[in-house]
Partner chain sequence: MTQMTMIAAIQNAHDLAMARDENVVVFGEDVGYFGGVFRCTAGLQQKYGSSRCFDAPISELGIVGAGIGMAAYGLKPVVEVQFADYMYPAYDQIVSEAARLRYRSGGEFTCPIVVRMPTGGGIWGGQTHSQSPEALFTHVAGLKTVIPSNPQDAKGLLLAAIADPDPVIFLEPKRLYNGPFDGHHDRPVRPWKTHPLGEVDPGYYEVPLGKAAVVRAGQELSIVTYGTMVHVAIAAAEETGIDAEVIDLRTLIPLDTETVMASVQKTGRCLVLHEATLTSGFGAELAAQIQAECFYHLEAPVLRVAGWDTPYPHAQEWAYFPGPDRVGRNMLKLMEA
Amino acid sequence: MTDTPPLSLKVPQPECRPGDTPDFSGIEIPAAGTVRRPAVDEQAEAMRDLAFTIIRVMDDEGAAQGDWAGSLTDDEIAQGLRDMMTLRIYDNRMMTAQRQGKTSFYMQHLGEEAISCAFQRALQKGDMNFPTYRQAGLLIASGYPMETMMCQVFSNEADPLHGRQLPVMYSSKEHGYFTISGNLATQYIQAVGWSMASAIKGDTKIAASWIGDGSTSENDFHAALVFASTYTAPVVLNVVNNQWAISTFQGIARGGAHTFASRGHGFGIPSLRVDGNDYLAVHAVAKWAVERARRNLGPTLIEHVTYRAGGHSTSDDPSAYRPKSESEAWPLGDPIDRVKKYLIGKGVWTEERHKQAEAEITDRVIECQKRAEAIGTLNSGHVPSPRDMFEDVYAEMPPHLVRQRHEVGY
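Kindly present the structure of this chain alone in the form predicted alone.
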């Protein structure tokens, strides 16, 4: 009888923990401009290679390289830089406001600003995003009023959601920003359904869904891919791989797959990986995928390779599970610094102009914050009416809710 060794369970472990030296040597990063750009109608099986590389446009010197370059003018890139700067400054102000007790909760985008800001510029009015809580750049880039965003964070009387949503869970139909759900991954299948409805109606609008690396382990992620593939839904399926799902490193959700993008292969969906810290590359890939969807060629899965430089939220302390210097070691750099370097290299931006833009944006954000705080914050001023708890649920309010509303004086 042959002795059989005992079974053992493999639990993936991150490369580094607190106290270790950060190591990203396992990430293969091709030179900028070396990854091919396929025809927009290329079949999924012919582009399997694009799920195992990283599409990059800006090189280390700040120059644009390769076939993916050229999707934006210098003026448009400068506006993208302002969008990212606005988002970062807005984040800083709201993080401080949370520490001051003006809101209960906040989630910043530090290091990920290029993804949502660039992607939005590839969409058209009427298209619908189904975001997570770290895509506020979609709103910034589409011109959504910042004061309204702050009122939602402060849950004051001017909050368009009447205090019913957790701070940062914005919603704006007019700006193509579907209401955020606190339940992970639900937006993925919703986006596919919305895009299928658009196709059924013979419309021209497409959907874009968003998910983090950790949430790809949810059932809704896989269900969305099944429906998107089967019905060639006009949807772009974004996976933001920022390396950490709160304290769980991305290898847990990725499992044995080499990349998150490769998950699309089992469903026959064209899948690409892009440098999420490269504004030019994100926009170029988004534009390619959006055109594919709008031409009725079906879904595309995009993995945005990036790094969450800050904590998961104001409730998180990343130093408890990763090296403090890990964000500094991230090899794809800072998205704002990279675009700034590109524009300076083109002669259309300067250090002085950057400082001026930073000051102007800061002043604008502070003014918006003053107006929002004058209405109210979590602990002061005008807050939503208790009556709002009972509204917007039934077309005709049932008697038991009418009675409860009267009991609280409304």
Given for the second form:
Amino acid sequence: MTDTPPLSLKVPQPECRPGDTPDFSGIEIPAAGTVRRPAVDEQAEAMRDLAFTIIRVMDDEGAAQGDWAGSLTDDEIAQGLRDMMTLRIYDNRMMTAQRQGKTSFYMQHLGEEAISCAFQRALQKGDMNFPTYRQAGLLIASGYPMETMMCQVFSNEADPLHGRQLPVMYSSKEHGYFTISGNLATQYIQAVGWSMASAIKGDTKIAASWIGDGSTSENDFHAALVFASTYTAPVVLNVVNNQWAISTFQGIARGGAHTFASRGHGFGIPSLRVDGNDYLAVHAVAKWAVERARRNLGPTLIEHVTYRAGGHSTSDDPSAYRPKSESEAWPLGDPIDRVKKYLIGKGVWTEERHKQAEAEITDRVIECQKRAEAIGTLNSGHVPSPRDMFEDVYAEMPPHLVRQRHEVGY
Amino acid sequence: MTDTPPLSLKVPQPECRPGDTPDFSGIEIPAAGTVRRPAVDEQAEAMRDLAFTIIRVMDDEGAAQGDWAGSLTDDEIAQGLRDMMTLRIYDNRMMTAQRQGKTSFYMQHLGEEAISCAFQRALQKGDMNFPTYRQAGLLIASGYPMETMMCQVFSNEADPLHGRQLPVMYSSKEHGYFTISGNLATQYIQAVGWSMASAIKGDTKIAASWIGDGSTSENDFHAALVFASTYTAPVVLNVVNNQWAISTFQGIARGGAHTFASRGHGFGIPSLRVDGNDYLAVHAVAKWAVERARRNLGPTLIEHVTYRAGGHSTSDDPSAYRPKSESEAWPLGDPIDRVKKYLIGKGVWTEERHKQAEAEITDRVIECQKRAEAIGTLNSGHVPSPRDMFEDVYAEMPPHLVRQRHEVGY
Amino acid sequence: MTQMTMIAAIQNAHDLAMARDENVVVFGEDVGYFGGVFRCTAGLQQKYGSSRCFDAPISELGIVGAGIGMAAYGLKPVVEVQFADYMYPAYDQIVSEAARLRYRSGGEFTCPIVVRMPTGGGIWGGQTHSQSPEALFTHVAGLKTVIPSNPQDAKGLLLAAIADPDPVIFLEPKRLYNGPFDGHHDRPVRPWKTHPLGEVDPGYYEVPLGKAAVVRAGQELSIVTYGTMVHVAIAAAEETGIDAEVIDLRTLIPLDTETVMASVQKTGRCLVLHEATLTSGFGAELAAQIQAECFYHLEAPVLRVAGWDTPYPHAQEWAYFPGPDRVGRNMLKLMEA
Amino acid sequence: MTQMTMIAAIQNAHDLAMARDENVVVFGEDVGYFGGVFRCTAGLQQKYGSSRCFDAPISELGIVGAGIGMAAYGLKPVVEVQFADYMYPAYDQIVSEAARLRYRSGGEFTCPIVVRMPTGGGIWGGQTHSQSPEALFTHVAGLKTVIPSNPQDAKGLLLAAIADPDPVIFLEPKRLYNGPFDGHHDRPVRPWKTHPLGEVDPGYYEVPLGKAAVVRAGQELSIVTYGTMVHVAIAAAEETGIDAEVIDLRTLIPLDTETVMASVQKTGRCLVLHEATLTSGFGAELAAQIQAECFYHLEAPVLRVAGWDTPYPHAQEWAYFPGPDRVGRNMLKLMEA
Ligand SMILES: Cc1ncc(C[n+]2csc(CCOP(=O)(O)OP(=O)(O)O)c2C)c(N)n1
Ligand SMILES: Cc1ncc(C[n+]2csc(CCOP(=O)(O)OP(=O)(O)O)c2C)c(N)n1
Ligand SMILES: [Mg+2]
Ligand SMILES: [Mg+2]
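Show the form predicted together with its partner chain, please, because up to now only the form predicted alone has appeared in this conversation.
Below: every chain and molecule of the assembly, starting with the one above.
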């Protein structure tokens, strides 16, 4: 076969780079309400199609459509709107605080608020999330005190993590929010293990795991699919596909597959794809998956299709690698605008009330911030003592750490 | 939801354990020749069904059937029979040698001979296999000197690996056989990288990677699927499902998926399942996948369905965890018997000739063994010098290793 | 007291722990129905059911990672990595996760997992069945690292590890599983029943973590060691006739510096001995601490004897293994210094 | 000579290597179009095309594992792990594979890969953007471990690493990327253009692996260190007024013992300094070797100053970081001993 032509390496490229015109025409978006809702005990094989479509509830006019509609009352939806607005306003304030030097680092949720806010409302007390840094909506929607979140961000003396963790790496056992790791993906398999423990103990709690599109390439993602599949673990496996992993477009992680949801197919795991900017759809799909887990029917994989409208973090400037206007071209819209439109359409919300809610929330956030800043910020000097640096390495401090602590003068 | 019944852990169990009657009725076996052969450039999506069936060529009467038949001439098939017989006889001799204390350890291929022997015949010189310990047929079929294999097994002075590696962990660059690792699965992603290198250089060589059913749970398997999918790497990804991973049945690795082949689906990789005890089928499928890779169409995943008829290694006694008669109940038969029947059916082989071939091969193997043993065995003392222990850690020996070597007296 | 091999003692520790505390769960590759390739978990699935003792997929990451999740839930997972050489795929979960859950969550989530793994060579295992990676754990804050040298300790240390509120790496010198091997590979195998520490208390007891044992008293020289090398050290002492004190560390972190320093300050000479690769082995830490604490007592530099800085070879296994001859030679050298 | 930051020097080394040898390929997370989160590979994809410089999936295992396959094929992959803290998923491939290909194949397959990773703290990175895992590499036979402290060395060492026939772990102290940071975090940032070693030879040159540099001559005390701590050591020497000799190891394995021992034998006092966690850090190996080689020259025990045995904290970063005050205090202590 000396006549074989030479091989060449194929490296996937995004549709557009800075200077190009954004183009999302490759994303097939079915009309809201058109995707069926299978029974929760339907076999994975019978719903393969659901990994290649997008489950959507709210249509362009703001009306709820189809089988997946109706999982929430209008009051609950209004609460969801408030949760998302709170998260966005909180993010704004913290982004500014970081720029002002009050902390070292921050990561926002711009455009992705619906996912974590809606998902949390499908869980029960006692269930455990294993989140990434981009699901603070889980905390907001579960009523975790915002002031405490800020104290963590400011690494001040009231930070429950004693200044040890980077900003946004919250932890709250009580609020079902597992301690965030800076190492991507490690939590994914831990969630599976946690849910297996619940099953071993004959408990009724379930776990929900979270990962970004880019991080699905990690080892832990695979281990989680293997273990969840093998032991029929009561866990919901969420993949948040926000199109980007820092500067890397999702095609590098996805490769030749059409969707991330389809990764579940090789493991016999029911896999759904949902409009991540549609609060109603996310909630409905979450509820469905949570019910599967709770009824011991096993894991569900959910790909949330969304767009990271902001920078990766305060250290990142996305204009270096994608068109500035890409975010506006994103076809699934803004999650807050969409719910607002829905509620206005239903006659239970108005522009007026929205402005008022915005002002109220802003006031509340500012007030929290004042209290948190009064305790301290990273640059104010009111940070946890070096003494705390030596605590919690072990339950009991071993002699060599006591010696080291003495050396620092404590 | 206080009325939720308690969860419980589901742990997959094999159909039978020692004392039970073997039962393979769960394995659906299509008749030979019934599975279609798609064009090599057909889309992965259009051939999902091929991951849930078994491609078979030889029927129970020994005749070749269907689209996949015809990749080999009868002479080539007779050569294949000889390769498999050689491997089996070699294995037998080495198992005995290990029992006699001539080496520390051995791993045989009983029942799996067709896979590596047939696959190698679909490759070209320059292509590179990244095998596990259970594909020595690749070496046999590529004409690697058996005496050298034995020298490796005996860790004697002629062992090209200088006694450093466990028996059966061969290496031959020239024969397209990558150095075996004792750490399962690590080679899987390396094969992908090797094939990417060939593509980067505009070469025409391709790689073939190998893994066992149990080892698909490892991290490297996932990384390989991700990279192969992303870069459309010219690699054939083989999974040898021999039903067991030491004492663990394949259901523990497979979980809720129906087949290992289907793991490729979430990556958009064309995935086939083949009767691993059918030399003709393995060759045909290999040839198809190799052509895909060679034509830069990207990776193919092949699940070879077979049965590990022997113990895992000389350290293992399978009667502790599976029925003794399970091997006889295996529905895909013996790879050697089947080809023999085929050739006899075609009138190009006879029982007589078979016996004669067996005797010839046995003589040749014994002769090799005599020569190898004359050089030395692990217990004869004629093993490589401790001096060799310090070589090849680096290209050039750094001072600290020179010092350590002096300490041993060299 | 009951005669037990180290395998039986470890199996027995699992059994007692599972009987006492139903939060104890045991899993790993081949540990369920079959009871482990070294039989350390034999019979547990049959006795406690397959949701408390089960086979795992071949994913060390998954085994440890799922175990961490279970530990965070409130269980006490005791997981097996089939050989220490195969812990690397799980290393991220051990280092970045198990070791730091308590710290990074301000004590809210903890990780009382025990990760067991057979370690060490001398079994013709070649480079991937012989490694001693303890130094890769001792460098990681948040982990405890334990390595027993006999059945009595193995059982008590494992029970203490299971009771411990923090992650414990439990290294089992596989060459000691069936007998007190002293490095004389050319002599008949000695079974545990010929050794006093093969007599094991059949009930529940703990050998506290962080306490070394002086297994041979001596005045002239201290040998600080652990695992298989404890027996090699004793043999070398007997054979050289040097009145050496042999310290079996048992726990590497936290280290029992008191026992170590008291001995070296008494003898003034110290040999540090392990099977792992010399460079950056745990012996380096020991030597660094000992020279710092005993500087004015030392009559000679601390001498390290260890595996060479090469992978563990197959055919040259006994040239690699720091046996009693090599140890003895170095003891003499140290006495002359 | 050209003014370069360490980032520019590293980028330039890549550029020259790719221009010289078309077997050099560069990949990692965000290294392609964007040129790396620290910009060390900026412009390479634009210049050499996307089959020689490209973005990789977020799989450190995949990056290193594929790199090993490429190296075995005959390419020279230079891969980036985004932070050293994220090397653990690749650790199995590094330890079990890259380090041992040559050995286990009898020299038939080799692995000339360079694995680059930003290391060290002082950037408010918290426990997962600040680690210094060098000791986890120095324990592994078959690896070389390099860590530069300035632009001129960084470029020459990286070119030497790329030319090397064996796997090289190349640790880049990220706190030095933009300037010679001496630990005084409260003082204005100093850029490389104010430092003589920010003047970089624009052409191709190699700084040989395995050779340390005496960056400050002195008579009273030797400070053996590397990376960021080189600058801290110099600052501490200036500030204490102690006539300290500062040795920048540059390569940890193979270690330039000649330069180290000559210095300590001259001064009789030695402080070993690194940012990594103290216990089982590379300082342990240095102290163990130095006490053995310089026993009769030492007037005081070798003293180690290092990061504490805790994860790297966020808010207490400067209490963790072994800055010039802590180093100075220990130098005085050592002089008094
Ligand atoms: C193991 C590991 N590798 C690399 C990184 C560096 N890193 C932090 S975030 C990130 C991108 C993650 O992208 P994605 O998973 O899509 O999540 P997103 O940020 O988009 O929510 C990378 C590469 C890390 N934190 N951990
Ligand atoms: C990383 C790693 N984990 C565990 C082992 C121990 N081990 C050796 S072979 C084996 C079973 C492999 O089963 P499979 O992949 O099905 O291959 P087979 O032996 O059946 O060909 C195990 C667990 C290993 N060698 N490497
Ligand atoms: Mg993303
Ligand atoms: Mg198998």
